[in-house]
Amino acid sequence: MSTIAYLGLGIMGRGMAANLLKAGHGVTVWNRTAERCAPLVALGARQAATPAHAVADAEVVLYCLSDDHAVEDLVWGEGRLIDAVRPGQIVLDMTTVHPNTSRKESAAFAEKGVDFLDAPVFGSKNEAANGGLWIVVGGKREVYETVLPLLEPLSETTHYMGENGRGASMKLVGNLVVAFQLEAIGEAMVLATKAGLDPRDVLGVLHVTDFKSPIFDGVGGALVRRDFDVNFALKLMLKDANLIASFAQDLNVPLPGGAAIRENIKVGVNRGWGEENASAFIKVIEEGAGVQVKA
């Protein structure tokens, strides 16, 4: 058993931090809005009124925030992490971040005898609630194997991808690969829709050929219920096409098709639909087809 801080009870962490309290593991949670740590310490956490508190007695710390600046403000700004950590400590970064924040992160709690790791996710709601996630990891190898322990409640696969940035850069490389996913099949669900073919037909054949895919069965079935209740919300989504767009700016890689399926994001949230989950974006599709999929 560990002594683990978990910082920020957003969708993911709450499912993250209640999988380590599952595992037998001992957790203290704090979150700004103190009310979301509740649930957690019904199931035996610990709540703290401070990140410093949270860090107090614990051995590993871990947090999942949503963007780049909230890291920034609890590392560095009114949370001030890096002056409550103490030698000997891990810390893991879980947020989708830009690498160079990772690296910023790694470098600043080295200064502190502090190991880090930037442990990105692949996985929303469900997957973070069923231990179901996919984890990308950047940093010492050895540390990374000294917190496989810690990952395994949490996670289907776990990937050492390299040094500090580099799990950071792949959980940008394959939220690249989900956003064509997304534009894929709502143009593709938008034009079977207005060719004629009944949605259903379509998805049918979709689960079950060479280029079936999870993301197609389930956004495609839930874009037939026109359920777009937020697993993952759009608002997020242009949050990290934004990074990527950064991201590949930094390498000079052109990606025309990724700044095509950005500009559509960009309408999606404009149109007010930022807080539902990040297949809205679908929506500015069928608005261009001057169609709507219907079951």
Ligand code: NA7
Second form
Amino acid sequence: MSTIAYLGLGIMGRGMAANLLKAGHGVTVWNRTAERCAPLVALGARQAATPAHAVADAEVVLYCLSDDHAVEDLVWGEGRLIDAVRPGQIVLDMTTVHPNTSRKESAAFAEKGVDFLDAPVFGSKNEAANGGLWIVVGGKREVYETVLPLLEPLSETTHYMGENGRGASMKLVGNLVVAFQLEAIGEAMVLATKAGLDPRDVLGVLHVTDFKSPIFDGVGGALVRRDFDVNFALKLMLKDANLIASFAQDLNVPLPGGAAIRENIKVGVNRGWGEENASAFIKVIEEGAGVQVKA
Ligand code: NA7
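Please could you give me the other form, the form predicted together with this ligand, since above is the form predicted alone?
All chains and molecules follow, beginning with the one already shown.
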């Protein structure tokens, strides 16, 4: 069993830290808002007052924060993680960040004799809680193989994508597909509703066709129930859409569809739905059509 530090106990981090504890690892947790550590302490975690205290005895350090700015704060800013790590430790960043941020982290940790993996995850609240995430990893293959036993209780599958930055790149590629699926089910359900189709009948057909998708089932079902409770916040989806746009810009890849979806997400956040589930931007499509999808 390993000695682990888990930093950042948001929706994703708290599920992953709990699964590491359940797998029998010794876990020390830290979160910027200290009260959020309580449920993990109840499961047997040790709570640290600072990131430096959390990583002092750790063999492996994992963190999952909201965005690139939070990672900058933890590593080089207030958290000063870069001063706290020791040679021989392994650090995994599970946040969705720009691949350039992953490469910057990797270079900085390498100077300290620390191996780094970018290891963002697909899945949201339920998959994090149930150990059903899909993890995409960039970094040295031998380091990936060393940490695989730790990733198993967190994930349904893990995927080695190549050098540092490639895990982060895969995550943005996947999130582009997710964005299209949300836009697709939103536009389809709004059109169907305005055409007088019963939304449940529409979902019944989509569920069995050769273009079915678990996202269509999940988001479509929540849409007819008007359930926008947060699994993955719309404000974070906007963050990801901005990352995808910047990543594509760096590579001079046109993403006309992605750009259109980003505009809808932006409007949704400006309408005050940023703290709701990512699917809440479908309300922007509804407003455009003057209908509401409900059973
Ligand atoms: P949440 O539930 O919004 O959690 C975000 C976490 O990041 C939470 O622990 C925050 O601490 C922490 N955070 C945010 N800003 C900072 C700074 N500046 N310094 C330190 N810690 C910070 O997000 P999710 O768990 O849903 O998502 C996490 C990632 O996975 C994200 O990249 C998604 O796109 C995918 P707090 O509790 O607010 O003090």
